Each structure stands twice: as structure tokens, then as C-alpha cells.
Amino acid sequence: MIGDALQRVGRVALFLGRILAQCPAAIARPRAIVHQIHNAGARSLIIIMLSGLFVGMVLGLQGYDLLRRFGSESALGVAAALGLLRELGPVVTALLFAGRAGTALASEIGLMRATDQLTAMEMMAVDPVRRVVVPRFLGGVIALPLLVAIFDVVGLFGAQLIGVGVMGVDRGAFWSQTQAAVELRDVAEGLMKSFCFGIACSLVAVYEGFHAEPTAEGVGLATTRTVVVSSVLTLLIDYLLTAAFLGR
């Protein structure tokens, strides 16, 4: 079982190498990449913004209840901002991205495999990795950090909506303490996590779709594996990066 897992990791690494080798040629076709950014990012905006709003509102409720016990209600903005920027924003967005955009990528490429479109490209001397896989991979990698930024902004608005509008926290204290406490390294941590999550989720989606069995069942299994593997990888990478940033 361990040997099979190592072989699978090796195949994914080799596939990533093929993708990276074709990236310069794909960048020469920016229209295809922009189209994939729209597919992976713009079409995920509604679920990202709704989730960010409600996560921020829950942070406002829970954070206020916790800080009230210590008489630090005015620090609600700091708790919400740090929680969103460093942890909740990148992780929740990546999980939602895997469930929405990742499955769409895997099923789309898997369907092309099942209908022999990828084989037809190979017969016409067209590299399907360069033509199909790389634009979708780059689109996902670029789209996820942008979605994380939107999630953070909407989430902070939701926390302010509950903390200031419902719980009565002073608006000036909420924003002034947030601006004073949030540092560049907090933003950099969230940006690094979102970039790594984008690579992991996009790579898993295009790999599973490209290597799916050319049947309806195979495409379904590839889609399911995309969500499961992407979610587990997101949580694992999150732990490793958090430990690295905290020096543990």
C-alpha cells in the first residue's frame, strides 16, 4: 500500500514537471488562461462571497462572546482580521474551490478523455497537456489567491456588521485596532497559503481528470478523488505552513 502511494506521488510529480515545462508556451496564449481564470474564479464568486459573509458573521458572534469574558470586546476586529487573513480565508476558500472549480476541471478533462478528444489531439501531433491541461492549471493557480482576497474582505465586513451593528462595539476601535495589529507578515502568510493551495488543488484536479478511466464511472471516480485528495492536501499543507511561519 505504501509502495502504491509512493508510485502515485511520483506520477503526480512527473505530471507536474510536464506542466511546468509547457507553461512558457501556454503563457504565449493569454486568452486561454484568462478564460480559465473566469471559469475557475468568476463562476465561484457567489459561493465564495456568501461563505465569506457568513463565516465573518459567525466570527463576530463567537469572537465577541469570547472577548467579552476578558473585557476586550474592542479587540474583535483584530481577532477577526487575523483569523481570516492567516487561517480561515485561505483554508475555507481552498475547500470551496476544490468542491466547485476542482470538480469542474476534473470532470471536464475526464469527459474529454472519455470521448477520445485527448487521443485525437495526440494523433494530430497536438500536445494535450499544453493545449488543455496547462491553461486550466494556471487559471486555477491565479484564481485562488484572488478568491481568498475577496473572501477576506467580505468576511471582515461580516464581522464588522455583527460586531458594530449588532453587538455595539465601537466602530473606531474596531478598525483602528485592526489596522494597528495586522502586519505585512500576516498578509504574506495568507498569500503564501493561498498560492500553495491553488497549486495543490489545481494539480490534483487536472491530474485526476487527465488520467481518468474513459468511462462514466471513471469520470465520476476522478471527480470524487479530486475533492477528497484536494481537501486532505489543503489541511496538510496548512499545518506545515503554519508550523513553518510560527517557527515550530
Contents of the next structure:
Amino acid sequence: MIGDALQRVGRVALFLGRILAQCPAAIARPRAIVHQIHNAGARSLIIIMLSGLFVGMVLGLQGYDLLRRFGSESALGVAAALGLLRELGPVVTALLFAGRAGTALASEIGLMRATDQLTAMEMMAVDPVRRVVVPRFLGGVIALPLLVAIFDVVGLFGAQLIGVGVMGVDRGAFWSQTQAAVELRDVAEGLMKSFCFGIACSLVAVYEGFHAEPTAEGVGLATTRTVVVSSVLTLLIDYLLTAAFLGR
Amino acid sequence: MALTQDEDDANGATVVVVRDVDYAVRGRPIFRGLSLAAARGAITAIMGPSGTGKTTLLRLITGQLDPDRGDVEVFGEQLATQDRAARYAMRRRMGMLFQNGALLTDLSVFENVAFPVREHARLPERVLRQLVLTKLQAVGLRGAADLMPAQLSGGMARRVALARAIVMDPELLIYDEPFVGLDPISMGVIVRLIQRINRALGITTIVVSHDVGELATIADHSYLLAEGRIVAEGSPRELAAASAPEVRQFMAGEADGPVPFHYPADDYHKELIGGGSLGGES
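Can you now output the form predicted together with the partner chain? The one shown was the form predicted on its own.
Next comes the full complex, and the chain you just saw is listed first.
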């Protein structure tokens, strides 16, 4: 069992090595990467913005209720901004990304495998890793931090909507305290996390798709595994990075 | 042919040589001592019942798989000694037609045919266009250049794939079950195309199929594959006249013979009356 898991980690690492080796060649053709950023990023926009809005609104409600007990409702902006930037933004976006873009990637590549398209490329002396996998991987790695940024902004708007609009927190205090308390460090933490999640989620998706059994069942299994593995990996990496940033 | 094979190699008269190859999948032997050769410029047919490893044989020839024993030689080079780059270089000299066409579903017909050229050569767009349209014209689908693969019928998809396979002017063209699932008209079209491309361009051709009738009309030399080895070879006419039971069964399409109709099972009567291994509750 542990041996299997280790072998699997090794295979994924080797695959990552193959991807990285092909990155320069793929970057020379940026159109394919831009296309994949559109696929993974722009097509996930609606779900990301909607989720960001609702998460922000919930933060507004919960944060207000909690802070009111200590008489510091005006710190609602700070609480929401830090919560979103450092934790909720990257994590929730990565989980949604795994469900929306990761599954699409895995099933697309898996179907290409099942319909011999990858083999056909091999036969045309075209490395499918360079042509198919790398643009999708890079597209995901670039798209996720952008989605996180959008999630954060929309989320903060949602928190303000409830906190200021419904609960009556002072608008000036909400924004000025937020501006004063949020540091570049917090933004960097969120950015770092989203970058790592982007690598993890995209790598899992392309690996599972590329190595799917070439059957309907195999593609389905690869898609499911993509969600499960990406989600667990995201939360694990989140803990490790949080511990590292807090210096514990 | 086997007797003169080494002489032929020396003259470059054989493009593909498979010599005494063993290959097993998860311990189950697929080939045992398999040998065959494809002569330059000829159409070589590899026939055999389903599940005899015809597609596996093609994967060995194209270097997608490595044999457990024996060697495979293409264009006079041993595949076993080649690294990835050398194999890719070799594949640029060959074209392959897959069973279902294997067109890239996110590209149009035109872009599918243009794909290998775009990947391997830097041609001005005007020249590329002419090249692609010429190849599409050759398979009769110039008018379908703007369609997407999902809009094509099975036969059309295969013809597009054929245009793609010949766009780089290969020296060797390999067809994997080109007739499967086609209506008689499409089948006739493909048969004619295989023959025409072979004769007009002088491309060495290997066709793997179980359609005896179609192959008989075009093949210069045929191999019959069964139980992991070549059981017969010769011109289609010679195979049709062969007396060996496994050849007769295949050529005449008899349901029972050396390849049994029944999958191995317990005794029928015993199993129906009871005591067999199937059927669960008793």
C-alpha cells in the first residue's frame, strides 16, 4: 500500500520533470497557452465569482456577529480581507478549480487517449506532452492565481455588501481599517498559495488524464480521481504553507 | 521471401523486417518466434482473426512497444538501438492510419491535415494551403476542409486521416484495420485509395485487416497470423488455395475449426444438469 503510493508519487514527479523539460518549447508557441488560460480560467469565471460573492456575504454575517461580541464591528473589513486573501480565496478557488477546470482537463486528455489521438501524435513524431499536456498545465498554473484574485475582490465586495449595507458597519471604518491592516505579506501568502495550488491541481488533472485507461470507465475514473486527489492535496499543501508562513 | 530476406535487406528491398520476435503481455504470450518482412514499394497484408495481436504487431513495428526477444528493423535500422529522438526521426518517414482515424477533435479537417506540417516544417501559409488542399483532393474531400471531425462520417474521417498520413510524403504507410465498420461504398473508396496511393507514390504499404476479400484484390504479399505466429504466407491466390486447416478456416470464414466456435468451458451436459462452476446457487 505505502509502496504503491510512493511509486505513484515517483511517477507523478517524473511526469512533472517531463513537463518542465518541454516548457521552453511550448512557451515558444504562446497561442496554445493563451487558449488554455481561456479554457481553464475564463470558463470558470462565473462559478468563481458567484462563489466568491456568497463566501464574502457569509463572512460579512459571521464576522459581524463574532466581532460585535467584542464591540469591534468596525474591524469587519480587516477580518474579511485577511480571511479571504490568506485562506478562503486560494483554498475555495482551488477546490472549485479542481471540480470545474481540473475535471474538464482530465476528461479531455483521457478521451484523447481513448480515441488514439495521443498515439496518433506520437506516430506523427509529435510529443503529446509538449503539444497537449504542457499548454494545459501552464494554462492552469497561470489561470488559478488570476481566479483567486477575482475571488478575493468579489468576496470582499460581498462582505462589504452585508457588513455595511445590511448590518450598518461604517463604510469609512470598514475600508480604512482594511487598508491599514492588510500588508503586502498577506497578499504574498495568498499569491504563493494559489500558485502552489495551481501547480498541484493542474498537474494532477493532466497526469490523471494522460494516464487514463483508454475506456469510458477509465476516463470516468480519472476524472473522479482528479477531484479527490486535487482537493486533498490542496488542503494538505494549505496546512503546510500556512504553518510555514506563520513560522510554526 | 524469408529465404532471401537477408539479401533483400542488403539491397534495401525490404523496408520492415521482423525477426524471431517474442512478445508477452502480463505473462500471456502474444507472439512466439514471429518473423515477417515488407518489401519496398509493395502492399503487404497482415491478416488474422480478431485478438491475434495484429494491432500489437503494428505497435512493435512503429516502436511504440519493444519486443521481449528478437528484433524489429525499419528502414534498415534496429529499433532496439534507437533512443526517443531517433524513433521520432524514423516516424517522420512513416504514416499511419488508425482504425477510427484518430483525428484531433479540436481542429478542423484542414488543420488536421496541416498538423504534421506545421509541427515539423516552417512553410509559408500559401504553400501549406496548396499542399493540404492537394492531399485533400487526392482523397476526394477538398470540399470538406472546413468541417470539424465530429461532422464527418466514419469513412470520411478515415479518408481525412489518410490525407494527414500522406501529407509529409512518407516512405512507409501503415493501415490498421482500414475497412472496419464501413459501408460497401466507403470500403470500395478506401480500397481504391490504398491501391492508388501505393502505385502512384510508390509508398511501401502494410495493411492489417481481417477482411480477406478486400485484401485479396490489392495485396502483393499476405501473411496469415494465428496463435502468435505466421501460419501461412504468399500471394492472396496461394493463400486461398492452401490446404492447412487454420488457413482454410480463416479464408473461408468457417465458424468452427482450429479456432473453436466455443470458448473453453466445462462439459455442457454436466453444467446444465448441475455441478458446473457457473450459475451460483444450487
